[in-house]
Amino acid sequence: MTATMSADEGQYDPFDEFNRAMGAGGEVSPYPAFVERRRTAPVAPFDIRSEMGVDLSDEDLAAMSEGQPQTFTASTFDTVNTVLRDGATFSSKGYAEVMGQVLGHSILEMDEPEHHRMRALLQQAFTRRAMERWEPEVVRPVVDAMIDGFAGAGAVDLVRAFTFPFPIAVFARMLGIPDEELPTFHRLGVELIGVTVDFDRAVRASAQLAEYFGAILEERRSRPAEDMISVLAQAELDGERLTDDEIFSFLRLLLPAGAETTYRSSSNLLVGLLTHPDQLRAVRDDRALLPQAIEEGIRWEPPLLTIFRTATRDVELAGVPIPEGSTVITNLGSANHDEARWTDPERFDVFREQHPHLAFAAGPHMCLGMHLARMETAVAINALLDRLPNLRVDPAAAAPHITGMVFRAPPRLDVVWDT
């Protein structure tokens, strides 16, 4: 195999202009006005201003709105349940229009019955046989390594040191590219999800991906090993198999879906540990709570704010009407922090009753690899706590915070520990 990914010259930074895009900046909370929005409208007409923190007049709003179908937010726990297990009323096909530009016609986009195959075909590769291989061999040595690379210093920003490049760094040794490659691999998948940043470069790095994927499938397809693209490669269903544009716009769909999800919700829940001290402490004592410490993290601050569905037909919902074609928002995070379910919701705290919650969506498009994001992040959390001793916030840097309107994560997460 001869596929080389050829690195991007100049100071332009995917990461930062993807997180300026998507509402990153400043310490101001979306939480706040979602209470009020959950009381009084459940499900209301979206409106960028609020929900986005976009300074726009009347006029520029109408101007933009003008010819677009009509969009509304699902605020609550049990309308967005609603909205995301029904996917016959509320489809995933609006997708295509942005996203599948880049990614190809991808899961993400798929309706029934389609999408029950093509799961069927892509759920091969997340079989409980392959992540009990790839905790030891894969996710545990990257992780180390990473650890290595900082355990003796004392103090560092865990965000740019770890928790951005451990997730892409596995998905690169699950798929065999080198580790030399990595840095360009990653900035081809930030710009891939920041099509609506840039769509020149986005597009150039999705045919970039596919080119490096498609010599490296042409491979496994005659000589498989032992890696996600040969499983992939192989996989079966019913006489069907994945074709090499399939196979494809999954790998592209991974990086945002899996690489870059689990960097953001790994980094919240380290910031949600490392400002509550006891519960920090608690977990690192007793290893049985970080489950539970994983699920708490995710569910108060999801890495992914929202999800949006179009209506296949006119419908009602918590009492408004949504005309067909309508664009629904689904407002994962205000969900996740309904009173109406959770005592305390605003409050981290690893102790409190567990109640499933839809940081992962729900229905027949909840998260693919959820259990890999899991095991990752548990891996993640016992090294860290294991290899740096008494591991706190850096006293003389700027407290941590978590930002973003629309995908959350902390910039910075500055730490210290004994050595």
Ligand code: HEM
Contents of the next structure:
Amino acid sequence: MTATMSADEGQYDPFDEFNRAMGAGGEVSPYPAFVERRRTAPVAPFDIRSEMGVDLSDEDLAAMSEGQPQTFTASTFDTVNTVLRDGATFSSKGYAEVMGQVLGHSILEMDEPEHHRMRALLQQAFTRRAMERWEPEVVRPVVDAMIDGFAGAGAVDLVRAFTFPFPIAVFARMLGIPDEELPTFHRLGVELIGVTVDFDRAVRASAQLAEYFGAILEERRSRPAEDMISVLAQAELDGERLTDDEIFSFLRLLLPAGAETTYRSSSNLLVGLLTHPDQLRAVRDDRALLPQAIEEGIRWEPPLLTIFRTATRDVELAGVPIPEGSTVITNLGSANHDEARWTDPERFDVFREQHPHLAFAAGPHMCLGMHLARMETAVAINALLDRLPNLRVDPAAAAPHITGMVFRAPPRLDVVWDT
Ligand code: HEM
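Provide the structure of the form predicted in complex with this ligand, given the form predicted alone shown above.
Then the entire complex follows, led off by the chain already shown.
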């Protein structure tokens, strides 16, 4: 590895930095407010005060909105699904403004036909064969090594010890990054993700990551191995290959899109299971229930509540006129709790009748990594249940809770087990 790393590592804790960047805190669940919105206004003008918990006076709000495109929120399953499946009317280009500056021109902000070409190339790194190899060669060893570190302790904060670090360690291993460089890689990932908190730091991290990935890419172009960067370097469509910049943008995107979401979704599933001991017991005793438990966890508490699109023309949605250029926020969390589709939707219930949900979005940009996310989560939960006998919430600690108005996860998850 030839890339150099500046060494302000150790000056701050990536975990705290990360949580701060993601605005964790607050005990209020946004879900009760969504019930009323679904009933009365499936599509409505966005209200930053109630939807993001931002405290603003009427005057400040008016000043902030002046000259800005109108913004609407879609809250029901049908309206969210309609927006996400119609990429021609609801464009993804809005991501270029903030995320694009640190990720580069990534697949996330592309519309058709550019998006289609990029997706066909990137998909070559996410085949069933890749998944079958990653599980025993990458995911299980990472998960086992991490659990080895605390299995003898009998008590731990599972978020800090396990769910936060494991997806990024998996990702690093997939890219072929040596273990000793993991802290640096993790730090750069956290800085990149914190773009809304410290823009300059995120831009610096973005450049450093390109330098870092560049060194690996150069090596893999000359000596291809089996890792993801080698596969991306070889990917081909109609004789065309991915450029270095296209690969860097994709790899940068995987930090927020892959590692952060999986940390949150696996933490949320653990909260669901640990606070419903009967369901935990059922899954522990019959692992065939695990896939439906994973799906229910992601439906019940998706790690990412909202994504957005930009209207490319004047359009009407659920009877509401949306002018061209407006931003449409799709509330995936609310869509996943639509009572028209799920009975008693606020309840975590691994036994409920399953219907496809929208936590992974829908349409052209539907999550490229969803099979990987499910596989990683299954490996993680199986290993925890196998290796930590009688795993349960620590009765001496505060009850676990999930927080966040956009990104959701428990800040901690104190557990105990029999040693
Ligand atoms: C439970 C975990 C995950 C959730 C809930 C999730 C959710 C999502 C959502 C909602 C989108 C659509 C974003 C938009 O169009 O605005 C998306 C896209 C994407 N996800 Fe995931 N994701 C997860 C895990 C992963 C993993 C593990 C990876 C890869 C390592 C990944 C890679 C991607 C990529 C590359 C896209 C962009 C696809 C495109 O634009 O065509 N995700 N994900």
